[in-house]
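Next up: a single chain in structure tokens, the form predicted alone.
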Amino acid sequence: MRTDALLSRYGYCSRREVAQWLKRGRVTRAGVPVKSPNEKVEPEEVLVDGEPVEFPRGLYVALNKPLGCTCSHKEEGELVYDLLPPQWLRRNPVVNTVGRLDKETSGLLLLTDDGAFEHAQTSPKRHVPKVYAFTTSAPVPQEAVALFAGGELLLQGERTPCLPAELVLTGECTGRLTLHEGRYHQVRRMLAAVGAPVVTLERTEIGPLKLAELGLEPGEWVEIDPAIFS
């Protein structure tokens, strides 16, 4: 990879600035300064202000999201990408959340530069488990359970019934439920169905990774193995 290439690619600067920071003797290979934009190396030769490369092979991180952010480059207020090192945000491909979490919603989340780890785990194909935790305004329907479970609650303006999904009552308005799908506003949708409507909702888990297990306060991150998606 050409110098200037890594240097935009890791969003440290844009490629008219590469040659000041070279000048500068901030990029450095086996501690000599790299002189050249064109000059080739590998992200993890190379140090910047005498710090590696952060993520070289691509950012994959847990966050625990917290309520009144919203998952969007775009939207006003404010935003999850509000809670990142700018750095990342420079990053080239971009970092986007895997999925979303509305407003209302905290919990884990995922984020990421690389595209297809990304459509991987938002395909509908996969059917990634997705455990909430959640409290309602009103009893949750014993019935409910086995309503989920059963594959055969369809929700106003779908064509087709949601997919299977565990219900777990933990007390008369609060439980869990493991979803193995992403329609929009689901979980708020299945629990309205059945006279239930949400007041608190979090999500805890996705696939393998367990928010209690990652030690996060609202709005902190830590980096992931992708491989444990595999």
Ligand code: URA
Second form
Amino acid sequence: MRTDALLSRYGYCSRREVAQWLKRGRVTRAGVPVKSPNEKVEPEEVLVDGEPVEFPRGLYVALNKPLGCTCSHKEEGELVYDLLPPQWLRRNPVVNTVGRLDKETSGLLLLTDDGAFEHAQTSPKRHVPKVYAFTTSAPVPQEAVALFAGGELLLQGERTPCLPAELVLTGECTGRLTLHEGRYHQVRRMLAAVGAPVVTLERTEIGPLKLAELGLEPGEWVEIDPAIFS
Ligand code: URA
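Starting from the form predicted alone shown above, please give the structure in the form predicted in complex with the ligand.
Every component of the complex follows; first up is the chain already shown.
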């Protein structure tokens, strides 16, 4: 790609600033400064300010989302994007969350600048299993296990019942729920439907990715290989 396109694609500077960057020798290939904005380069073969280009083939990360931040580019208050290096937010295409977690849900969240990956992962046809650990303010009735597994639970305002979901109760008011779809506030609404309002909710797994194995503190992220989802 052209050097000016590279600098803006990976969030270094605007096209207008490219000439200044090149004049100062901030982009080098094999130790030699790239001089012209239209010189063709591969992202893997250049250094910018002496460092390799980050995520040259697309950004794919898993974040341990803390409580209290929102999965939105626009809303007021703390956003998940505030946790990321500012340069990522200047990438073009932009970095987005893959689906969303509620403000008061913590845990595993994917982010990417690969729109095709994002759409494939959130497509209703994909059914990537997602596991949520919850606590509730009232006991979850044992019958909820069969009700959720049966694929017949119709949530208020919905036309189609929830897909079969696996509920494992680990205590009166604690458990794990595995979903194969992603509807608005789904875990909270399913548990509320059986008289057990959610108090805390954390996503612990997405397909093959397990939060416990990634060793991420809240707010930390790690690069992932998107191929594990194919
Ligand atoms: N279900 C919910 O209720 N909230 C989430 O954030 C995710 C799934």
